[in-house]
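Presented as structure tokens, the chain that follows is alone, the form predicted on its own.
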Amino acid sequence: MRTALQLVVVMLLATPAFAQVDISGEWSRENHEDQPHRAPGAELGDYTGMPINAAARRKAESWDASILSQPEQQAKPHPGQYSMRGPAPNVRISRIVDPVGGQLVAFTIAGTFGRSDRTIWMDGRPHPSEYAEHTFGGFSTGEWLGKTLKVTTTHLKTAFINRNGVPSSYKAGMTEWYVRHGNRMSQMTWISDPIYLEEPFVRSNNYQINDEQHTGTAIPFETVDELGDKPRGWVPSWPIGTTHTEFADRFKIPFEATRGGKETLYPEYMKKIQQWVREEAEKSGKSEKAEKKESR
């Protein structure tokens, strides 16, 4: 009886207390969501759907894409806050297993732009001190919630969450959830930032397993002097106070609706947009009547 009880205890200890799913493999991103934001990149002034505050808006409005021509900017990878979003982050997720005990130690993610490859520690280790080094990939730990892998990331560098200057600070934290559905995987990202966000910024990505894909070794950046005619110390930027209305004008969207903020995330905000559209139509109608009257 005692032997049987001991055997049951050993079996229980050897069995995971919760379901785990293998998310390793070569994964191709399904680019069917927000393609203009993820491939060519979001336009200046397009902050729609982003819960940014006034500080983030000011920083984004002063950002000039020419800054990417600076040698010190050319070698920057996409940060963890953005790297799984695009463009084209076809990735390889690998399992790191303890060779003696067989326990899962970590997952690694390789293949994002600039190869800021990430390690997701699964062995229960704590996050380092807040004074530890911040990197583009950050420090990530994972835990299983049933069949969902929850990843918590800290120690991220100041970087961006959209490729049109929308910033993310070094105080930002990121939580991700990875859920595998057969040959497909969904990934949801939740970013909190007390410096630049009024509310957490949430978005999702989808991947499909690709047995023919091979994520090779990282290709080093080669920095060159792209704009040699500029003076030493030149920093491309738009003057403080600049507003970018081109996006609103091109799509005939009320300018205020392109400025972002937590209010713009909710369905009720459509009522404000509709009111602005009506007011603009009324103004246009009055202007046309006045012009006709003058012409007479």
Second form
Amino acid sequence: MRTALQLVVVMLLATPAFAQVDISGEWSRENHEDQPHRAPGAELGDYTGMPINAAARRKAESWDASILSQPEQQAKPHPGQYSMRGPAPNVRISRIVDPVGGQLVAFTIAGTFGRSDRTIWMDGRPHPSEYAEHTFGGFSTGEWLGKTLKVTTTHLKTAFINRNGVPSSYKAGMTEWYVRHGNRMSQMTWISDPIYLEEPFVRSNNYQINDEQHTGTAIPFETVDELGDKPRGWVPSWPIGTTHTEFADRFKIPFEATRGGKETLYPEYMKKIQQWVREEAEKSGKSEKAEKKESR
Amino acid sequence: MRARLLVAALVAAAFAAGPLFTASPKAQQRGLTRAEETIVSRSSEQPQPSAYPVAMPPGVDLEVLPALGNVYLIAGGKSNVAVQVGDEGVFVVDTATADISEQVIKAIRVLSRGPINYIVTTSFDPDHFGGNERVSNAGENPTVLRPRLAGPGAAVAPQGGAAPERSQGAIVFSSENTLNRMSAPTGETSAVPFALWPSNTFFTPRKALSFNGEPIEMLHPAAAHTDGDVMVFFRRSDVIATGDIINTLGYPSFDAKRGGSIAGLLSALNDVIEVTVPRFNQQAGTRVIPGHGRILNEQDVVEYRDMMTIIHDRVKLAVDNGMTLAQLTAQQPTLDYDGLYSKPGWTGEILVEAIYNDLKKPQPRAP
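Beyond the form predicted on its own, can we have the form predicted in complex with its partner chain?
Up next: the whole complex, starting with the chain shown before.
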């Protein structure tokens, strides 16, 4: 009888599990997806498969990589919109529990490039005011959907979604899903941006647990005057009308197919590319014949 | 005896462990538990104090957000109000509009019971100085002796020097040019009622004082948003209030009719970047309270400065190449930023025209 009573008391006091999964640990990224986009990074003018609008295309085309020589730009961490992508985001996910009740208060993610560490609040708190500051990591809250952790992030800074100037505005919102399968974890990012995207931009990343990993986090970057001859307020940019054709030329892709846009996300777009390729081949075939005639 | 010792040990242990489970008084004021405070303080790479607003009493619809140190943002009006509080009293940057003055005063009273001693008007814009009369009258001029301190019936002994322009209420600072635009020569009607005028002005690039144990610099950039702008830098709190040099809700405006210029505006933005220092990796560090919109750090100001510089450079290239305004406008030179900053009354197109006209003006020769 006494044992049964004790059991009842223990059951009443026990915290319900709510199908939570522990995603904490040292996680190494798997680079099997989109390797060139991770390292060295997407090429200039490569907007393939990105649902960007005309404003984003203009901003990306005017982006001059020399801007990274500005002292204020040298030490930028990767923003939340990109930081789980790479390069090399081996991360440590930690559980933060209430010291009194032992309940999960938050997860923290450390180890992304430049330490835009993130806190994912799990206690149902509201997101901050529109007047609150934005950070590179943003303000994240999480909820469990079965065994999947859904994370909602706001208050991100104006930054990028690819390291070739494709922008993301501070009005962007990000939703992620973390799904653990034993020693592996999938993470999917869904970015909505009313300023620069025609449709949400979706990207996935995979990780595997690595108990021998120790994520180093003390990384204060030092900024220096790299160029020395630039005036105060120097901001390099490409003028209006600049197009970056190198990517299309190098991979022999029709230039139009590198320009991005929501249309490029769907399989039907392949037919359009094939049509352009045929037309291009016919054009070059005709011109070759004409050249031969002329040479005769 | 043993049981008593055990109880005593448990009580002592509970007292010793208390601080481990209890948030600090400052964190408790912000509604943080110990666990939350631990994360917030450990997230030293990008702490976000403004994510935790100060609770306001019923009837106050404004939001009060900690910026950093002793400086707070009162938001929700037609312009931002920055407030520094401390042992000596209250220092206010801009008073927004008169219709929300009572709420602004109530919000300040939540932060401090000390006297409102100083107000700064950052520019000749009614949405920034409309509350000057009411907020000033709720305060005290710190240079005037308080009669009540001398006891009933006692007279205050006069001191040397000229009597202050306004003996009652807080001192209101502005640049001299702002006062010139508010006032008018004797006999003429002024643009703004006397009660809203600043009481103390300066024309130098910098005026400084120490208040609440912190050096405060009033910086007066030349010919930026107008010719009378003032930015206020709280050096120990590490916060700068910029007035309308920065407006995160729109393109920064400059008014040539009121002495503003694109060159001065860009220079002022670079001034802000020069005084801001991120904590590390462009995160946190000096906070910036703009005239309108959210709290920023250096990185946000850099983005804003870059945007204005790029637009300026596009317009300048067109001017240098002899393009007409119509030809330039057809290029949509603000296409990449309009979604964020173009607003009725100050659209991207209006901004481009203003820059174009400013750059077409004969530029002064270097001495």
